[in-house]
Amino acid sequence: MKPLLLSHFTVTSAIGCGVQQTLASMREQRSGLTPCNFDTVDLPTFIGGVSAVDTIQMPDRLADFDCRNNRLAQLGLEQDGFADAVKAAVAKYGASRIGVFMGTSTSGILQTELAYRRLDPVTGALPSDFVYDKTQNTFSVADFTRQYFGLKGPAVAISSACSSSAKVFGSARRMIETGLIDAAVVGGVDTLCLTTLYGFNSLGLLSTQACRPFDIGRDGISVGEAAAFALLERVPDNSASDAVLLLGIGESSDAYHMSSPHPEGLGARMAMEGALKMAGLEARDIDYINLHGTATQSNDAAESKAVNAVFGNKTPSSSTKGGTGHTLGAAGGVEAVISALALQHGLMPAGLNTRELDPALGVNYLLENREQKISRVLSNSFGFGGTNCSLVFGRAN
């Protein structure tokens, strides 16, 4: 594939509000994981919120779509100046020239478990200001982010488990490449609510403690809530010498089980493979990888073994799930901001949490951070019903 550059990308998520609040977490190994604390919910277990959301206000032209994960995907717009810049590419490209390429699993599902509680108690009726399709709708996130900037380009929301939003950047490429559009504003939002919670209980997976990737006493994830936006361009002939660039992509779809990887992580080494043959790339050439580490006994182990097959054990690697929690639909959008800033900075981000390293998994974790220029990063994200993702990114020089 022809590169595509992240021209502005920024986060939003337990560990801060924009990418200097993120950086500073991962470089003082900050964790943004505490004990639920989330609405009505009564469950031992950690979660990673964003507090802010709460202060955010919706415009009145936009106010239908007025919900937890909006506005989430609201404050995260406004973070890093990002914002501004796909106003800037508006003026360059055109409104119709720009698309936009949403992932997220429940997305408002909270919005229609608070209007569950205002049924009107002799008719059954759902209250009349609750509004489906642009809170509770999959696609509400893509339309929201599309009407906030008035874009008119084509909106896609992909919903495809934890994998949604690092398998928007190939939809982004595809429309790219074909000409369909001059860029392209990717991303993932998702938000706490109580059927994630609860759900993720009923299946056994939640930890009792702040997860532990690749921890020999890993007992399950910690649910977080974030956005995480990128602008992709074309390459331009001068690049400045640390932008960050999107090389390959590989996806895969495993269809083993409803919830459970691939025991022997088939799906996944068929998306890291897929990435470094589209880059171009081999195995050797990447410095650093960004685990999708959910921190669940049967995930880590099928990525370990996925990882050790096309890397063998020495690329060092880390799970930044243990600062975050798993974020679901956004964590592929969260790890490919992470990506682009360990390259930018050159850190690679301890895996937060870990206290002892379980030795049959063998992958080189980091359990503090290490410092050094880094010019390739590979990111997984994995999702239920096999549905899996991995990204490449590198330094443009």
The other form holds:
Amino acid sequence: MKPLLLSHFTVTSAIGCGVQQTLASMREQRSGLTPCNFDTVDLPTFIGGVSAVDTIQMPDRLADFDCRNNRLAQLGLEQDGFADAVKAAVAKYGASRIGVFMGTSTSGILQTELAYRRLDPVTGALPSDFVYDKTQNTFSVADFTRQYFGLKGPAVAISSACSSSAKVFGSARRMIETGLIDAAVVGGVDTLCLTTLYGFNSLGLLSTQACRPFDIGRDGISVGEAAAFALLERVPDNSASDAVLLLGIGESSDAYHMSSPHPEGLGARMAMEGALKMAGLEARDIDYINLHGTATQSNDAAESKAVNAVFGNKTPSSSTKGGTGHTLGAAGGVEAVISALALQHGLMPAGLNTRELDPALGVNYLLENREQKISRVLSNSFGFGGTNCSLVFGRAN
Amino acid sequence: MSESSINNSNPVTLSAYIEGIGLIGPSFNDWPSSQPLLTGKQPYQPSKTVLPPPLLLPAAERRRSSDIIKLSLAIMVEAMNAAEVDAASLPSVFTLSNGDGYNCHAINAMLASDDRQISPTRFHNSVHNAAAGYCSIATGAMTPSSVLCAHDASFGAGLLEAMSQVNVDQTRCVLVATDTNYPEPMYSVRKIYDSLGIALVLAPEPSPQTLAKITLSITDAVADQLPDAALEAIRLSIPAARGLPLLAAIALGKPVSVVLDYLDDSRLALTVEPIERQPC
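Moving from the form predicted alone, what structure would you give for the form predicted in complex with the partner chain?
Full complex below, order starting with the chain above.
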């Protein structure tokens, strides 16, 4: 593929609003996971919440979009000068030449969950202030982002569970290459809701502690929420040496099971190999792997087999979900930004909460931060339905 | 639909060759028998959509499959059989404006009750890519699958993604655009009253299976309506049916231009050139 420039990016999660707070948390190896106190949830688990989302007011013109997911989207896109960067891109390319590709798994479903508590006791009707299309519908966060910026180009939500906001890079890459657009706002936003907390609980996949990826005693995920955005453009003739480029994308399906990964990690392996191939790179060219690393028994086992098959057991790797929690449809975008920060700042982040590595997994899993200049990072995102996506990012120089 | 050219707001065009079509919806049981209904050669009288059982799925998955899974699998298989392509080899684009509405309602009702213990099957069927996941299990396709939503613009968004794959990656792909209905109380806020699905196998080059060449651009022209009032009502009610004018154009069997609904401020202009299938 022709590399693309991540000209601007931002992330807001349990470890910070914006890249400076995020980077500081990474340097301090600080986790954002706390015992679950969300809404009326009565599950013994930990969450990665973003408390600042409760302070967000939507502008009047976008009032119909008001829900936790779009509030978090707004909080996120107002960090790090990202909104100004998009406005500058509109001035440069025109609003109809910028596409929007947003990943989400649950969109604004919390709004519907809350509305169902207020059904008319006689008719069973939803409350009249419930706005389905601007909140619950999966397109909502893409539509919100498009309207927030006044963009006029193609727009879509990508919703393939926990690969959603990695896959947005693939769709944006293709549409930029067609020439239909010159730039793309890509990202992912998912917020806490009862569906995912009780859903993962039903599968026995919620950790009772802060999640411990690749630990011998790992017992499941900690659900988190996050918003991540990036502005993708063609690479200019001269870019800064620490500019971050998207070099390759690999996508595959497991064709195995709805909620369990392929036991040998075959689909994951195909995604990683596909990303390397598209980037024109060999496994040895990758300096750091940001693992999907959810801390479920099955994901970490399958992913380590796949990583071993492609990379062997030497490449420094970690999962950053011990800090952020598993932000589901936002995870690919969050970890793309963390990969970009790793490249710009020469910081391979430690995997947090993990006390005793599972020796059966055989991955060079970082338990402490490692600081050194790195040139290329691979980031994995896998999801329910057997959907896999790997991204390769690199420094311009 | 018109035979005149269309003024486009974006000069870029994308072309693809349609090799197979799948269609199920109200009174639409498959693509061959639906063509005279779409061209007006036979009168159209809507009757409830009939979904075939998902025989390709293993027994466990078959038991857990909902309408959107049955619909997606049936139209995808019809299109791929017509195109004579190996199902396991095709990248796919799934686009749907909603997921499984009955499952969504059941989960929301449980979460608002005293018993919030939703079942694992309900949970994994709630993901927007449930149909994509079941279809890959059914066909064994380990190929990439993009799963999209653009509310009422979902058909257009899916067609754009599929055409981008065909043009940029020079690959065949299958587009599966589906919607199924919501029960009350959701129906009152999302009035999709029945199921409809359209599948297209798209290719970068012509082949003996080619039915038509389509060329797409983004336009601000007004979307074409369907001349039959009952068909037009379906086009407006079911987002996947926004693609019906394209199928009607293909069924006509002569070169035409057609404008499909897309986002509030843009539509998709398509030229359709039928291609006579080569005898085997």
